[in-house]
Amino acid sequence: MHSVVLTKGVPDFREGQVSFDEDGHLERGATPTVMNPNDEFALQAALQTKVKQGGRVSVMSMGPPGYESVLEEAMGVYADDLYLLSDREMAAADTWSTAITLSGGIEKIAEEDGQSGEPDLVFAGFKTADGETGQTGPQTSWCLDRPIVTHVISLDVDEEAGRLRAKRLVEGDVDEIETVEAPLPAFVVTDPEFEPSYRRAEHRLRHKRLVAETEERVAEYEDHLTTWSAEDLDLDPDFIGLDGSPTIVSGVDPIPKAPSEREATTMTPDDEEGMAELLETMRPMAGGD
């Protein structure tokens, strides 16, 4: 069983990490890049599949050379090997040209693996923290001509039968959970509600061993990293990067700036009068009268 997990580097939106220019636009060069938080659920789903079925987990990202740190972070969750698709020709890509590039990378892995063929499962997280479109996963699935299951919250794979069974969250007027099946190879988009399950003792022991092994590999992640250019993937320059991006941005709204300075008042629990004033100040924020 071979799983490929797609991950993306996004700005670190934690307070104090984000830098803006004078117009309120994000300064990517001055803001640290981290792994998209939703991608950890995809990594956990791939790890669960490896624990129960064996095999291999590959993690792939597209981005500049600095994205190696994103793959190092992914290695910390779990990965056997890492792939970075990096080339100036791939820069400024929208979701569609990104999907074309990622599908080219997955097909390249299948080509390198020879007779073992294409990966059984491709995992992606739900939305990225910067784009919020949720389009890249489904578009990559379309490029690979695979069945796709989205909003997956739990997953079981029957390798012998060549099928997966998943529970997925259906959001609407009333949240519902439905169970679906799909043939392998397939594409899975995990929901932030995904929870790995290790009910059998042998699975819990194997999970513990694999996590310990990958922690040791993090320090030597570069030994497990392969970098491919557009030429390596034999991609048509007209279909990748900015030239291959049909998206037209009609406008950009500056991100509201946080106050540059804040005033703090120190009080102790023994200050009954001060605590009462604080509660009165906070009551409207909590929806009280």
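Residue numbers count along the first chain shown, from 1. Since this is a predicted model, take the numbers as computed values, not measurements. Each form is matched to the other, and the largest set of C-alpha atoms that superpose within 1.5 Å is called the rigid core. Compared with the form predicted in complex with the partner chain:
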Contents of the next structure:
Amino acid sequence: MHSVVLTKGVPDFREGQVSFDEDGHLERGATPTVMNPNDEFALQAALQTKVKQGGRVSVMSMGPPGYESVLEEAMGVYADDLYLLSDREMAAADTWSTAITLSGGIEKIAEEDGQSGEPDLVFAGFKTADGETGQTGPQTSWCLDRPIVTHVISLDVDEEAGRLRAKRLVEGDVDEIETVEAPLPAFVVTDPEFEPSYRRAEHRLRHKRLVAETEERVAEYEDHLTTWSAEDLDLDPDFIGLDGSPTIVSGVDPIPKAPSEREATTMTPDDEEGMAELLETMRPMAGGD
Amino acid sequence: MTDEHEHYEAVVVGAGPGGAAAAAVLARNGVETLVLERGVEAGSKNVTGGLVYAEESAPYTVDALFPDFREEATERPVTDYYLHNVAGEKVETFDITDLHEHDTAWSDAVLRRRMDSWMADRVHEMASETGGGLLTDVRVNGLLRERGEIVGVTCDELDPIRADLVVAADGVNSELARDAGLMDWEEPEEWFQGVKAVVDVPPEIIAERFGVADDEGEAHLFSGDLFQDVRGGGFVYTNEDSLSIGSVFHLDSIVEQEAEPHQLLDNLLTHPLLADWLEGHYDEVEYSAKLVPDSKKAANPSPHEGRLLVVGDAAGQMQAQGPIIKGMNHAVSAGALAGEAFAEAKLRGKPEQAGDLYERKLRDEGVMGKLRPKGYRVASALGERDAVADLTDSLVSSSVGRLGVRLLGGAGLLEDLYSSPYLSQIVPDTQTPYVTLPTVIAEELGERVTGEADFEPKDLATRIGDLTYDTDVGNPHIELRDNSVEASGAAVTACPVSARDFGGGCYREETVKTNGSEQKRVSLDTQPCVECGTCAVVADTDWEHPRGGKGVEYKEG
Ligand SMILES: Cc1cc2nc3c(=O)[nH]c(=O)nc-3n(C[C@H](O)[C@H](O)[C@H](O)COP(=O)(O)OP(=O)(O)OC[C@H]3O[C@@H](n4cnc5c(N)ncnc54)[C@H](O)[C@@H]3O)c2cc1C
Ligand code: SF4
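Got the form predicted alone; could you also share the form predicted in complex with the partner chain?
Every chain and every other molecule in the complex is listed next, the one we just looked at coming first.
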């Protein structure tokens, strides 16, 4: 079983890390790049597959050489091999040209693996913390011509039958959990609600061992890293990077900042009248009416 | 169906000293061993005083099973051992190092989080070699049975597991021993309750106040009138850079006196002697509590049933040898003997005989004799009868008794008597040895101590607030079956995180008014519970541990 996890570097949006310029634009240079938080669930899903089915997990990302740190972080969650697709030609790509590039990378892995063929599963996290489009995964799956299951919250793979069975979270007025099956090879997009499940001691022990192994591997992650350029992937320059991007961002509006001073009324619990008034104000929020 | 269950040769439940020892011996004998521990890390659920003893006469000691144990997992070796008889500010101190050193190869102070997690790493390594290993965050919730026979365990977090051997090393509140009918929680007389505070003190201050070098440590015990007539005593042990300060009392006595465990601890913390030690350095980092079985009454002479072997506190194997408490060493002996018994039985092709063999080993190796000393049975039959106990008590405090104390004390004989290993095994569980005699000794022979505490002990709300909990909302692990004050009211005072008039603990007494009539009843909120087990004995509850990793997490223990 071979799983490939797609991951992206995003600005570290945690408080104190992120920098904006005077116009409210993100200062990329001054903001550290980290692994897209949603991708962790995809990595967990791939790790679960490795724990239960055995095999190998590869992590792939497209980005500038600085992205190595993101792959290093991904390795900390779990990976056997790392692939970085990096080239000036690939820069400023929208989701579409990113998908084309990534699918090129996956096909290249399949080609290198020869006999064992294409990866059985490709995982992606649900939307990135910077772009928020949620398109790259589905578009990559389309390029690869694979069945796709999105919003996956739990996953079981039956290698012998060549199928996967997944539970997906369908959010709506009333949330539903849908169970679906798909043939392998398939494409899986994990939901942030994804939870790996290990109900057998044997699996938990293997998980523990793999996690311990990972710690050792992170220190020498560069030994497991392969970098491919556009030429290595044999990609048509018209379909990648800025040239291959049909989407144009026509404008970015900064989110209005919360006023630094807000109105607040201080009150003490002894002030019965005040408390009654406060409860009255809060009632609609609590009761939902 | 059953064929689908996972199978291990041996499943060990609990990674305290009993479980670690069992697993180490099993693994060493090539038995495929899986260890399941419910805490987030081994030790995160455990509390001890704690001095680990390596007895010269013991079949196994912890350092024999884990060679670097003393260098890597313990605090300080205990080189001096004192007993303080207290009457108000008067204290008469006996040096009972001889008793402490009797049959002792070495004895070190320990903190359980560090000790247990260190052992767990070794156990995991050893068990991995056999195809098993150690898993935390897994609570075993019962025995897997097939046609009435025990064939494995069931868990909250894992599918049922079959095993040829199940070792229950799940401690004082063993759900497995209870499930198998090998232990019950009926009698408060059979249990002690231990409550403890860990206070951070820099090593140089420990050196200065106790006069010890880096590789030396002291143990101090307290009895007399500082615990409101509750039978039991207090202790102070020196760790590397902290002090373990606590108390161990007979549970029935706590209930009878309606004592508040945390206040008894405060009485000790603020005693003038401790005031001198702690002056300017009262930094309490953890409050904890746990029940301990009294082996004299609770040790099961036949702790096995089919494939299930029960070891350590789960089998009631905790020895109170006078003021000295020995539980961890007996858990290690029993765990190792259980492992040995299975390995031998398997070698003979008769694994089903492991239980009988284990029982025989406990007897032949002298473990059982220490846990249930014959002398105690004879002495207690007489000494614990109320009429006799009252007589002894009034005799000791009479002028004749006082004269005796002065004469014996003057000749240094009392100190010798207190150091007698034989007497310490047979002292009856009455007021006399814990309260009356020490008080009289201090009154007659003691010197006044003058220290004054420059701090207020932490209040209960802060103690609870400073603990780490992974609360399991909607999954209470204790249910009150009877909320009348008669059935469960004792828990309001006896629960170490509850107190009368305190709204933030587990148990509260409430007055309910219905149609003009008033009724008192007890209510329970398990969120601040430290899982000591007290209310399982003193109240009418359905008691179990929280699911793996949930509930309180001790950092020191
Ligand atoms: C205040 C106090 C002072 C003490 N002082 C001393 C002393 O100075 N010297 C001494 O030798 N002894 C002392 N003792 C006693 C000693 O701590 C115990 O006797 C000893 O810890 C017993 O070891 P054990 O392995 O049987 O059980 P424990 O150490 O209690 O270990 C049981 C383990 O099983 C785990 N467990 C429980 N249930 C489950 C489940 N269902 N599934 C999975 N895991 C489970 C627990 O999390 C725990 O890790 C003291 C005890 C107290 C409370
Ligand atoms: S609720 Fe029961 S088990 Fe929990 S701390 Fe109180 S007495 Fe102990």
